[in-house]
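Just one chain follows, in the form predicted on its own, and it is written as structure tokens.
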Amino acid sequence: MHGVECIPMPPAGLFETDDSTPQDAPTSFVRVAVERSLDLSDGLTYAGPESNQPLAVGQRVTVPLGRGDAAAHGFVVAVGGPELLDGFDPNKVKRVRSASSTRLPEPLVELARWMSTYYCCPLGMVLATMVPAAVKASIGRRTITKLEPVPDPPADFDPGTPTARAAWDAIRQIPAGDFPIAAKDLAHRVGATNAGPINKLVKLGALREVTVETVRAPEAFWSESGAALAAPPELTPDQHAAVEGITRTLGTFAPHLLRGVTGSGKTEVYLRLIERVVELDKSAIVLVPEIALTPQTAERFLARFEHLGVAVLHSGLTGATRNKQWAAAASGAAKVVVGARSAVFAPVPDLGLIVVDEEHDQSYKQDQLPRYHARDVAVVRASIEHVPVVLGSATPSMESWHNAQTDRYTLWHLPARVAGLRMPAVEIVDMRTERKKRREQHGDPRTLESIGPTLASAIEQTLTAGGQAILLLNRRGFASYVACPDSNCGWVLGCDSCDTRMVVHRAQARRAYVRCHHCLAEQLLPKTCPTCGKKVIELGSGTQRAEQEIERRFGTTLGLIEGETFARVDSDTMRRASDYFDLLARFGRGELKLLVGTQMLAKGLDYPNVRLVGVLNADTSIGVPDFRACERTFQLVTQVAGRAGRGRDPGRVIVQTMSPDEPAIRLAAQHDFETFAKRELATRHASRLPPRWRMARVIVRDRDHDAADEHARGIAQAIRAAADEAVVVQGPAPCPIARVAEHFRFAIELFAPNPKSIQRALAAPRTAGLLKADARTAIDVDPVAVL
């Protein structure tokens, strides 16, 4: 975790005044954080509605904002009489308009305010991105009727007629909890043929109407992927270990890493969990990363907890049906909740466990206003609610693991593979013996194919024997590289708005284009080079090209053909969940014998006739500008090569990289998981970087270039007078990318042995209004990129 401390933010005891005088002055008020750009740590003062209904902390209201008293939304975050005024006149202040029923429990109210210090956003910012955009607009939902018996009914009622008493009679059985139930539902309750009886019990006030509100809406999207869902398995020595470990700490906070090589079982441990959470009836939250990825992983729990009821969710939600999840989980009808990173801040009551799997995940940094990390909230919230936090993952993250290491977190080791099932041996290929080799045999110096001989053999004997293969290029597109051949003419095509190359990519039904993947302009591939009008040439090779490539090479010989028996999987070709879910239950089936893709294909698959996993080029992120490069890399490698070998074969991972005696990569290879997290965060410490050292990053962008370089120096000057001597303070500087959408980008980077001191450095500028997260200048603390 990232650390808790919490910095005083602006002065609260700010107010939304009116001049006209009402007769009577109110005498019940609340504080409410806008869901605007307003940054107060506590938000507005507010009289009560003249409804005088009352109000709760934590409940969604609509407030008049500023002169022209705009309409805007908000959430309690105090309740309070005369005290929360602080001598302001009561007369003069607004009153809250309307309140709705949408209230988020105080736990995350606190959360909230943690966050909004943490990451320094705006607090109602931080609570309006804990309600889901479909939960505030109240879609699919819609009122309806039902009915209860009234509360102690007299003993000697006597409905009448044997059809109404035999009803009544029934009704008298059912379970209470069970109320309020529709008319027509409670009819066929009964045994009544029609609702004759139930209308006349009505009518005798033997039972009452009541208004229930309801989220009409489709079941939550789901997969069938093809994996076998059994019976729950028996556990291993160390299985057994981490939950009986961690099952002792029930009802407390306690942080735990449970690190587990992959195919260890880490998923069947949580489940068991959450099994003792449960019986303690206690809800449980499960964040995977991108869900959507990830469907077996998830498909486990809404199998073995469907009877308890299981929330989903995921952006690939209907607004409808995210509304009615969100419902579930607030109601308590739903024990467990599994989503992506939004799920962290479910509405569950009773909130038992949290989980966080593969906690080294990228997706759970959100890369928006408020950029927090999934990961670090999930520890605090945890701290706030005084329950156990399991993070869980084959290669943690240095921050992670760094923790571990200092006691900060319990660890729990899974060394081993279940069943009995041993790791995949890895071979490194060199490739630029590979391309070598690939000459003497082809006479073309020219062949810069992505499949060499090693790895090409290894796919034909994988395949003919009747086996599946993954291969991984962590790279979209047919070409990275567009230049022209003439080394004196030098021209390079770039992205017109961006710093950056375009990338190639072709279309049956179009002529070859070129997209930045920043700002995604999109323009026709030019033939000739426009300087000096020689044919342009294609480098670099993405999941476009490879695709072409295995049909071209495979087609023929293993009856490798496009759509049919392989699939390219990236984000080009997958634009829904759906697609996905699809694809996964034909290769589950075994429709598809081999998959390409991107890191999609490195997360959560757990196939038993992948034999042969293929990583194209481990070298994508190596040179990435980024201090986290190397970590990456070996999770990915990592990652992907874990999804050999979960069948009887004890399977083969091929990894072709330029850089085989690169130690991220190396370690990769023999599964040495320790050795490189100490190399690393040794070189992390020595150069000052975190986990050892704490960051943050403001990045300043403007379409001026002088404008942008000016304001960044501004903030940079403030937060270098408000900082103590511990913090130092880089830049501002252009950032590696310098330009993106035609915004010029500059950062300035902290630096701190403790997070404390960043925050102070960040509070004093903040609060003087001079360093304000807005469309020129983003906040990054804790980065988890530097591009």
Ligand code: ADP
Given for the second form:
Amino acid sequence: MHGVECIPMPPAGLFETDDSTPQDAPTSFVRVAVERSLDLSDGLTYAGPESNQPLAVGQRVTVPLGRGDAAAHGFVVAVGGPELLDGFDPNKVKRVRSASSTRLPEPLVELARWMSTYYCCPLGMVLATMVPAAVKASIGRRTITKLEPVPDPPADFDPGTPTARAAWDAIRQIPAGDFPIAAKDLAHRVGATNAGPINKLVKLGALREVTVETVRAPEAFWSESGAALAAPPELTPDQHAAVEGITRTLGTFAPHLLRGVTGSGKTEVYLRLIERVVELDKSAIVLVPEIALTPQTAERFLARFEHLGVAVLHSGLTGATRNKQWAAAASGAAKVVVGARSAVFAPVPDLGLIVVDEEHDQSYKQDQLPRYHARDVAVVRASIEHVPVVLGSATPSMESWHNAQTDRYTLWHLPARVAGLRMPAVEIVDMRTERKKRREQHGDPRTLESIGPTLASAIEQTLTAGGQAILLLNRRGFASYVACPDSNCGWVLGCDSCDTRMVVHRAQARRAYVRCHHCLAEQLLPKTCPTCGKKVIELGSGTQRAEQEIERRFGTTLGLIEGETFARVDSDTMRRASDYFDLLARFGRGELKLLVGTQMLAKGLDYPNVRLVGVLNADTSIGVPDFRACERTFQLVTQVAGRAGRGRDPGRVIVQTMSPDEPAIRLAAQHDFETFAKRELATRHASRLPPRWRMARVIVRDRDHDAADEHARGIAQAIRAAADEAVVVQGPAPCPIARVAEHFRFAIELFAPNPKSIQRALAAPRTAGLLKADARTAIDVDPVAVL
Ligand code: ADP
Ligand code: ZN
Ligand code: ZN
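Can I get the form predicted in complex with ligand ADP as well, since the one above is the form predicted on its own?
And the full complex, kicking off with our chain again.
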């Protein structure tokens, strides 16, 4: 499907054409996918630009669009002759206005086509996503003029003056690969005292000017320590087997799953593989979840490959730096690209390997158009470019584990920690018994405390012995909701605009307030129940309350003072990436003895002095109405536990829970991924859920309840009409959170035993214009959250 942008016939007399030079009909044409919501799988046809500059697939161009010929950006997706016209009059086809130097390599254009079909997103919008905004806006980019000698100058060429002659002789000694060189640098290099001799050589035609595009930006590297270039350790036999096995597949498409317990040296496996890849003069892309949260991992790549050029792409970069890093990847100057989700689109010219670290991480899924999953896109890109892809995790996603179990992926296993380190011992403590104990000690229930006696004494022991501790509480704010203490009344403070509870926040110098975590609405914390007038209670502890409790209980005994000797880590305190880097540096130096925070702390931290990890409440994600709730709980407990025992001390992990028999918690404590996965996959399969069954979701939202319902019904009908018998279509039904920001939300869910059936069921209504991703409608293929 494609369209033709044609020129509307100009009114007679408006066009002054010079008859003496008849306009030749254009002979070269391109198809352009414009960065708009136009859902044409093959773009619009345009004639080449007036300048006759040849265009290439992947190039970003400006074209006239629509009646008013407004300038629109787009990407060339096909180049050809009149066959692209489909019989349309070549004289009436509009011309490309201009072409930029930004160009995506062809395999990325192919990848974009796949994404456009698979994720139901207009092709131009997918292509636009592949290029960072800073690159599109040319932030920091400028062209400069440099010099190079003309090829094959005449042997008897005589520059005339002795200084020019000396300069010329010196220039002939410079290796060809060093050119072009800026005039000033060239003068300096040939020992000239001023630019005179160089200018003369330019005038005589012996040197010629070339324009070079550069990006000026500060370096992207945050590492002040320079991350000492540690000598690579000797591989363990398991690491060695994985490196050798995966190396054998270089040059072919091969997906690998590297499952290694926390601290088993997965990163070292990636590093060795990348060494092999750069030896072949190819590039590697390494995806890490939210790089701002994993500075330690990124630093290790920088330290090992600094000499080869590492481009780092993360959200904390300034526009100019981002642009520079992208240019370094595109030119092949950086052999290794490390970045978050969007780095899967790094425009490296000669890809050799893709690594997806912590492949189970939710941040790989983009929650806006195009709703792609970077891990899955990485696998498709690897197949397009015929390279291996390595997915690594201590807690693989059920999707990847299923693929490994069914031999679609090759499985490599690192079952033990390196250097003889043991897995930490994990104790599950039942918070109901803990509270009883505390009552016996103090005579009152102290039900609002988040730290039970077992964990409290472990904190004391650890810190007194000079160790450090990490406490996880995956809930921001002070309390998760406000309610009436009278169960007959039952009042709970909800958000006016959403079907959610308001979360209590307490900031210093501010009266306590409540905030909706969905629409961000805020109001002051009410003191009494509006229905019966009783004094409200604040239930469900968040990180702010835990922080207060720590200072109250351990401030004098252990000297724990917030901001000085311990810190809270969540997205409220860590506003910028640098806040987190600074904090981790202080933790690394031992200035901070304890960190308490959300799942940010579960990601990739490797500090040998962390001897205690406490999970304050393992149940935060268990009750969520999402079929991945157990998987998430298992991952979170396993990952955070993995931060302990990375030094000589074996490390202790204490998991507080109200449901100690919950298999996700019990099996995580036993480090038993396989049993967990086996059970979980069986349950999913029996309920016809992913990974064996594939899923897509269409969410319709509208301020008007009935309009949302009706629109959703129309879409559901079109999908049902197009679906084959393998597809189960459910809904429309109100979403678990039925209203967000004053919009009612309805979901249609599609399930099928194969992705093709889902694709077909969505494709037909899409082509017919009945299903369109827009402000009212979200199409989510392979959703990771179903609220
Ligand atoms: P993972 O990514 O599996 O959690 P890491 O790659 O972070 O594990 O490795 C944990 C620690 O062990 C790191 O400090 C790393 O430098 C070190 N390490 C990795 N491989 C080896 C090895 N073969 N011998 C000794 N130490 C190693
Ligand atoms: Zn709200
Ligand atoms: Zn009440």
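Under this definition, the rigid core comprises the largest set of C-alpha atoms superposing within 1.5 Å between the forms. This structure is a prediction, so every number in the text was calculated from the model and none was measured. Residue numbers count along the first chain shown, from 1.
With a cut-off of 2 Å and the rigid core superposed, residue 197 has a Cα displacement that reaches or exceeds the cut-off between the two forms.
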